[in-house]
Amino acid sequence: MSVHEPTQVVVLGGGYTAVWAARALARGLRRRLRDGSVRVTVVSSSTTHAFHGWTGEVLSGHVRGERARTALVDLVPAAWVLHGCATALDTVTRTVAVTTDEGVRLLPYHHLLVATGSRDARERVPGLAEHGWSLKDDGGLDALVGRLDGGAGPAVVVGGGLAGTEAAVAMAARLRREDPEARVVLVHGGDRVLPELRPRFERVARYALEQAGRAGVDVRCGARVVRVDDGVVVLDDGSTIPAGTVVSAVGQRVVTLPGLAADRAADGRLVTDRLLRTSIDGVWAGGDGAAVPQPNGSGPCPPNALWALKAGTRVGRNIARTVRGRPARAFRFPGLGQAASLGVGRGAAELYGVQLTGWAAWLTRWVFFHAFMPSRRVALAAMGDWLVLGLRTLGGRRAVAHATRGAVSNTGTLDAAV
């Protein structure tokens, strides 16, 4: 590439790391982007960014599906967004091949950020890819909601972590509004659900399990799913569970890029240093697909949304600093915690190691999630939905109270007349 050509920064992915990195690049390279000396290209197989924080609320019906999606072009206006999939990488010529609807495009890069993230590892269970639903697939959440509204039950969630437990409770809430006898089964191969909370946050885990029971979720522990057929889930003890809808929460698998022969961790994630650089010159990484060292030295950062978001901001700033000839800075985010919603007012969370349950956890999560939504416009719209929901709920309670008082008053008058 000629030195007279613009500096090319290519970002692969449309998730948290990619979006927040592109926005950090826009801030750090504003003048260079304006005069054309730098160009940022975001390559994504999806035209929208999915905010997975509201997955449970979309499933339960408390948040509209469109509040969990935002067009990428609206989130990264300073970048050129290319709809396609990176299929090959040449680190010698510094080019990445992108397959689009119009054919293969070859993109040159000076700096490449691999933020392709992860996908549901449905291949771990035979038949789950063919008959199961993913909460991370593009459009998968909306399609699942449509299926639930069509009465495709009973429902089975495979995997008893935070995501699986939250999804099971949310699905039970939606299904049981129409059919109080609707069945939702949560199947977990371990001895106890919510292993990521135990044993340190045992009180939060117990609370979450209690809320699942209250919601009518049938929790099956120590039962491993060995096969999913059409309409049935087969367990390792030979028993079966009827299933009109099967949802995968069995964990994630890293999305790999052919041609990227960088150092990888045992789970397939790209190994980075504290600056978020890989072992290949000019290639950076962050998010679910990267093993980024935690600042406290306790191993790689966990593959979840908040860590991906913060890694994206840091790596975007570091690439911008490198382009400007300044030294990159180490990733220092210490972590915040983890949380799940198990119904309005029923949250389960740990914040900086402090265990929270009930309204305290729910409100804390609600505030943080709105704050971290990438679009302020969509965040305000989501808050408006919650306000309308609250007013309707309050109005309904007042109507019930008024009707009850009227019934008591009429009864009293009748009794006195008799």
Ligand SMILES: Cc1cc2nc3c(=O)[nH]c(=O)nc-3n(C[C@H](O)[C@H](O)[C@H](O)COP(=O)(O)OP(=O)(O)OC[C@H]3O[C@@H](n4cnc5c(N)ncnc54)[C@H](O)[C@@H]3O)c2cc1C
Given for the second form:
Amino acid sequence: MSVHEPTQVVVLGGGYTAVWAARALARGLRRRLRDGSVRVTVVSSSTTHAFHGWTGEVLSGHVRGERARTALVDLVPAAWVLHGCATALDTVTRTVAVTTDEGVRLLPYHHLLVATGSRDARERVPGLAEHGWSLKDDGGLDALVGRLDGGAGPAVVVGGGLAGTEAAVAMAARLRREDPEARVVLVHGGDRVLPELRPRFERVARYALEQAGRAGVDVRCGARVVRVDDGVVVLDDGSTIPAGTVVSAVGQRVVTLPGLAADRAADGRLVTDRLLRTSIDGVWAGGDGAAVPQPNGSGPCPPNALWALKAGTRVGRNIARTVRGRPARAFRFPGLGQAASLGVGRGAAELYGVQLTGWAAWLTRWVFFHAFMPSRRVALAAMGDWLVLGLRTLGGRRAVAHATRGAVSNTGTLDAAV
Ligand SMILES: Cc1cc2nc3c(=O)[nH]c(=O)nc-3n(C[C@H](O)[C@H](O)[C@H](O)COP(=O)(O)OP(=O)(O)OC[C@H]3O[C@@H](n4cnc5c(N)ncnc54)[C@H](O)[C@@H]3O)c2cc1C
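Form predicted on its own done, so how does the form predicted together with the named molecule look?
Now the complete complex, all chains and molecules, led by this one.
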């Protein structure tokens, strides 16, 4: 690259880290982007940003699938969005190879942000990739909703972390609207579900488990799935569970990029310093695919959306500062907490270490999630959906109250109304 050519910043990924980084770059390099001395390219294998926080609500039917997906070109207007998969990296010539529908493109870079995140680790259980459904794969959630509506048969969720428990409850809510006897089994290899919350947030974990039972989810702990065959899940004690639909919630695996020989943690995450730099010059990282030190020194940041988007903002600002000849700054986000929804009004959350359940947790999560959606327009549309849902529920309750002439005045829940 000649010195007269624009400074090339290439962002790999279209998730939280990439979008928030591209926005910070747009703010920090506004003038240079306008005069053409800097170019920001976002390379993503998906054309949309997925807001995974609404996974449960999309499964239950409370939030439409399109509210959880936003076109990348609308989110990062100052960047050139290239739809393709980064398949190789040469850190000596500073070039990344991107496979697109039109062939392979070689992109030169001065600064490269690796924000390719993680993917469902379905290969951990034999047969799960062939017969299981993903909550994270591109288009996976919409396909699963179609499956549930098209007659899912008994459903089994493999993995009892927050994502798996939330998905099982949401699926039960959707299926039981049509068939009150519909069966959802949550299989967890450990002694107790929701390991992310234990032992510190035991009360929240107990509440979530109680809600799962109430929703009709059959929770099986201490049972490892050894194989998934067509229509059946096989456990390590030799027993089987009939399964028309098997959903993977076994955890995530870091997406690795061939040619990137940077320092990695044991789980494959790229090790960064507090400025979000990897061990390779000009290569930065953040999000699920990076082991970023927590400001309080308690190990790497957990792989969740809030950490990813905060790291994205910091790394975007740091690249912009470096381009402007200013020193990069340390990542200082202290964390906020974690939350799940087990149905409307049934939240389970931990906020700055304070345990919340029920409506308090549900509303807190609802407010934060709308605030952190990447598009104001889509967030407003999602709020509109909730408003319609609330009005329909109230309307439904009034009709029930009228029909029973006050004998039973509170028979419906928001869940049952949709
Ligand atoms: C079902 C589910 C529910 C969740 N719920 C919550 C929640 O409620 N709250 C919370 O905080 N977190 C939640 N998470 C976790 C959260 O989604 C992740 O921590 C977050 O997505 C990480 O963001 P990221 O930017 O690092 O990567 P990702 O979101 O994984 O994005 C990676 C991006 O890179 C792209 N990509 C991958 N490989 C390539 C390549 N080779 N070339 C080009 N592009 C590539 C992908 O298409 C994707 O756009 C949930 C996760 C799942 C799976």
